[in-house]
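One chain comes next, on its own, written out as C-alpha cells in the form predicted alone.
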Amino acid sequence: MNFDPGEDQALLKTAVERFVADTYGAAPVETRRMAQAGAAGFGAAHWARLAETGLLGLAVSASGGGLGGGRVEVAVTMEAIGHGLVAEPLLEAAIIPGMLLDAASHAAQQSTVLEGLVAGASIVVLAHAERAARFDLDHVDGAAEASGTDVAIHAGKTAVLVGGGADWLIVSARDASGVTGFWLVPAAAPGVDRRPYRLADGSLAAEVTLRGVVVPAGNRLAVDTAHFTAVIAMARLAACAEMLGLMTRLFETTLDYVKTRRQFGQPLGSFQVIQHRMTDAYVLIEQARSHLLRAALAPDARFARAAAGAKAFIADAAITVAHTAVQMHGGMGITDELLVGHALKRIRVLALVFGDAGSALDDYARAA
C-alpha cells in the first residue's frame, strides 16, 4: 500500500512547511516565546498569516468558505506545525470551532461569524469542559432556559483553549428536555465572567462562567450527537499528528546533541545504553505514525473508534519521547532556552485534549 501523500496533499504541506520556515525557521524558542506574549496567547500576524494561506479553513467545506480538507489533509498539516513547534492554535481556534459552525452555516448570523473565522477576524473556541465531568465528554450540566424567542444559558466551563482571547464561544448546555446543545455566544456579552491563565504550553485558557446569558434562540447550531462525536475525531487526529511532530523534532535534536555532545571524552551517542534509549525513541515515534495513519484511512463507520486508539497511544509515546530528550540534554533540557522543554510542555497539553489516554482507551474499548 502507498502512504505517500498525493499531489494536492504534497502541496498543502510544503505550504505548511514554508510558513513554519519563513516564521519559526531561525529561531524558533525566541519567536515562540514572543508570540504567546501577545494578548491572545499567540501571534496576531502569524495568525493573519495562515488566513491568508488558507489554513484557517482546513476543515471547513469549500461551501462555508474553507479548503474542505478530510483526514488526511487535516494530518499532513498538523505535523507540519507540530514539527514547527508552532504556537498559534490551529487545533483549538480553527478545527474544532471551524467544523462545529460548518455544520450550522445556514443561518446569517452563524455564516458571518464561520467567514470571520476562516479569514482570520474573529477567534471562536468550543466552551464545553466542565468541572464535574472529568474526562466524560457526555457530562454537560449547563442549562438553556427558553425565554420568548431567546435563550438564557446558566454554565460553567473550564480549560476553554484559548478561551483568554476569544470573540466568540460555542457553548454547550442541555435545553428544557435534556438534550445537549450548542449556542453560539458572544465572550464580550453580559454576563460572561472570563479568567484567563496560562496553560502549561504557555497559552492562554479560561475559567469561563455564563450567568443567564441571554441569546437569540437561533444561535443554537445544527450539530446533533453524530456530529459531535466526528468533531471529537478529527480533534484527537490533529492532537495526535501535532504529538508525532513535536515526537519527530524532539529526536531529530536530541540525536544531534547526543551525536556532538561528549562526555568522558566521546560523544555522548557512543555510549550504548544511549543508542538503545535513542532506539527505543524512534520505535516509538514510527509505531505512532502508523497508529496515525490508521487512524486517518480507517473506513467512516470506524474513524471515531480509530482515533480514539491512535489518541491513547500516541499520548503516552508522546511523553515517553519527551521524557527521554529532557534526560539526554540533563537539567538544561526542561528549561525555556531549549526547544526541547517547549516541546514537552506543548505534548502535555495535547494528550489532554478531549481526554487523556486513558479516557481515550475507554473509548476505544467501547467502540469494540
Given for the second form:
Amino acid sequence: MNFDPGEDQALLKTAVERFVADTYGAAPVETRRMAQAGAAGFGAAHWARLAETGLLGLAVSASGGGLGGGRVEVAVTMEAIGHGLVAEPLLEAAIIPGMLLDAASHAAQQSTVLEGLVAGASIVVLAHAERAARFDLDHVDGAAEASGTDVAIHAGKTAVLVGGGADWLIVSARDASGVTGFWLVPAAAPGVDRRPYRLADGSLAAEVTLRGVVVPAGNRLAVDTAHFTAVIAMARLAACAEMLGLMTRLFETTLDYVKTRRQFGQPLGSFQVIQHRMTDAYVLIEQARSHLLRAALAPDARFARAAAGAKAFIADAAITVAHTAVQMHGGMGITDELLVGHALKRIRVLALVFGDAGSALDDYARAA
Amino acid sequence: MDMDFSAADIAFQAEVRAFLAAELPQRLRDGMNGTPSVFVEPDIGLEWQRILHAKGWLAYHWPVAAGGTGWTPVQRYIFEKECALADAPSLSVLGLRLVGPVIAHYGTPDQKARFLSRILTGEDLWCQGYSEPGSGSDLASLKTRAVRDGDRYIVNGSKIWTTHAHYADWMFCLARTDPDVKPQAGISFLLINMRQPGVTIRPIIGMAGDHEVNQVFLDDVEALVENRIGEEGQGWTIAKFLLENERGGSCAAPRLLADLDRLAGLAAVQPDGAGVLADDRDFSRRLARLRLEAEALETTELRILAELAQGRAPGPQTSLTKLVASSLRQHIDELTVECFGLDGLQLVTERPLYGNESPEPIGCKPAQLAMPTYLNSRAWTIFGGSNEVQKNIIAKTVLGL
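Form predicted alone done; form predicted together with its partner chain now:
Below: every chain and molecule of the assembly, starting with the one above.
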C-alpha cells in the first residue's frame, strides 16, 4: 500500500504546477478575470499552452493521440488546477469530450475532431443536461430521427458547460428504439440556436436548442450507456479533485489570514471559536482527500459507486469549507477582490454538475 | 395566555392591507422582488418612502414628537408583516432606522429641526461610518481621528463597508477625539457632509457583482462642532444605542416566512422528471425544517414584542434573533439556488434585474435572482456584528460565562 504518486505521476504534477505558477501564480484573481473576459470565457493563450504540454489529451488514449492518463493522473492534474484557481475548462472541454470521442474515433471525422481537441484548435463540449431532468443523468427527452443516411436532432439542452464558445457539441438524444446516443454536431449547424450565458464561476455556458438539426448518421459516437457511465464517473472524480484543490487553497489562505489579522489586540486565530472552525475545515479536507483517493484507486467494477460517493461527500464538504472561509474573512470575504469568493463560486458549479450531492448520494446508495 | 391579536389590532391589519393594495405600485413590488442585494436601490426605496411619508406612516420607529406614528409594538409588527407579504420595498435603514432615532434621542432642538424632516422627505441620504479596515468586530479600536479646530473638527481616516456611500449626502461617523483615554471613552459621534473636498469613495464590488458598499477616505475633512451628536466622548454610548436598533427593533420572521412561501410556490412548478420538485421528499423536508425554524423565530420575536407592549425592557433575545434570522436567511437563499437545478447556477452581473431593460433570464426570473441573492446573503452573518460576536455577547451577558 502506497498513497504517494508514482514517478510519472509526480512528473505530471510538477508540469501542471509549473503551468499554474507561470500563469495564475502571481495574481490568481486578476488572471482569472482577464482569462474569462476572452471570447470563449477562458484564456486562449493559456489553452494553447495546455495543448503544448499535452494536457488537453490527458484522458485520451495514446492511440488517440493523448497522454493515456487514468484516474490517478486525472485526480493529480485536477487538484492542481483547482488549487491554482485556473479558469481553463480542462474538465469540461478536454477530459469529458476527449473520453467520449476517444471511444469512437474510428470514423475519420471523429478522429479529426479529437485531434483538433487535443491540439487546442477546436473546443468540443458535451450538451446533455435538460431542464426537466434536473440532476437525473439518465433523463433525455431529445430525439434523433433517422432520415436516409442522416439523422435530424430535436433537443433542448441547458447548462451546456463552456458551450458559449464551443465549435462542436456532443448532443445526447434518443434514437428510434429509445436508446440514448451521442451525436457530434457542429455548433454552427443550421437549426442550432445557442444562447450563451455566464455561470456563477464566470464561465460561459449556453442554452442550446436543436430544431431538426441534420447531421450524417455516422456522426453518432460509439458510446453506449456503460461507457457514458464511466465517463460520468471520471467527470465526477475530476470535479472532486478540482474541489479538493479549491478547498485546500481556501484553507491555506484562511489559515494565513486568521494568523495575521488582529482584532481585540490579538490574532483572530487565537480565539477558540476560530480555532474550532478551522479545525472542522481541516477535518473535512482530510476526509475529502480520503474519498478522492478511494475513488481514484477503486477496482474498475467499483469505480462508479466510489466516484458517486466521493461526489456526494466532497460537494457538501467543499461548500462548508468555502462558507467558513468567507465568514472567517469577514467583510473582505464577500467581495469580488479575494480568491475566496471566486473559489466559492467555482465550487458551487462543480458541486451541482454531473449530479448534485443528493443525486450522487442516491447513485451511491443504489449501487451498494 | 394567548397568541391572538386584539380586535383593534385586527382592524389595524385590515387598514394596512387596504392601504398596501391601493397605494403600493406593482413597479415597486417588482423592484423589491428583482433586487438580489441586501438593500434596494434609491430609485425603488425612495419612491416607496415618499408614499409612506404622505400617509404619515414612514417614521414608525421614531418618537411621536419627532414625527413617529405612536404605534404599539404589535402594530409595528403587523405593519412590517403586511409589507413583507405584499412585497413592499425594504426601507433604507441608514436614515430611518439608525441615525434618525439617534438624532431624535440625543440631538439638540436645532439638530432635530435641521436633520429629521430631511430624512423623511428623502432630501438627505445617509451612510454609516463605523467599521474601518483595521476595526471590524473590534469596533472600539477605530483610528479615524477628529481634531478640534475652533468651531469644527478636522477628520482624517478611512471607513469601510459603507453601504450606499455613493448616494449619501451625509455620514454619521465614529471618530476618535481623544487618543489619551481608554478606547471607548475617546470616541465622538459626528455628522459629516459627504459633499466636500477630501471625501473619496472607492466602490467595493461584491461576489455577485453588486455595488452596495464602499471604502470612504476622509482626508482633512471638516465636521462642524454643531453637528456633533451628544457630548465629546459620548460616541460609544450612542454607537451602542444605534447598534441595538440595527440588530433588533424589527421583526425578521415575516419576510423569511413570506420567502419560504414563495419558495414552496416555485418548487410546485419546478420540473423534476415526470413530476415537480415539491414532491421530492428530501426537498420538502428541508423546506419544512426551515419553516419550523422561521415559525419559532416568529414566536420568539412576538415574545419580545409582548414584553415591549407591557412596558418591560426586551430581554437579550435581540441578540438571539439576529443570530437565528441571519443563518435562516442564508439557508433559505441556499435552498432557493438548489430549487432551480442547473438554472440556479446562472449569474448575471448587469443591474438592475427589474424593469424593461433587465436581461432575459435562463428559465424563469426567480432562477436568475437566486445565485446573486445567495452570494450577497453571505454578508448577513457578518454585518451588524458577526455571528461570532453575537455569540460572545450572549455567552457573556446572558449566560454569565
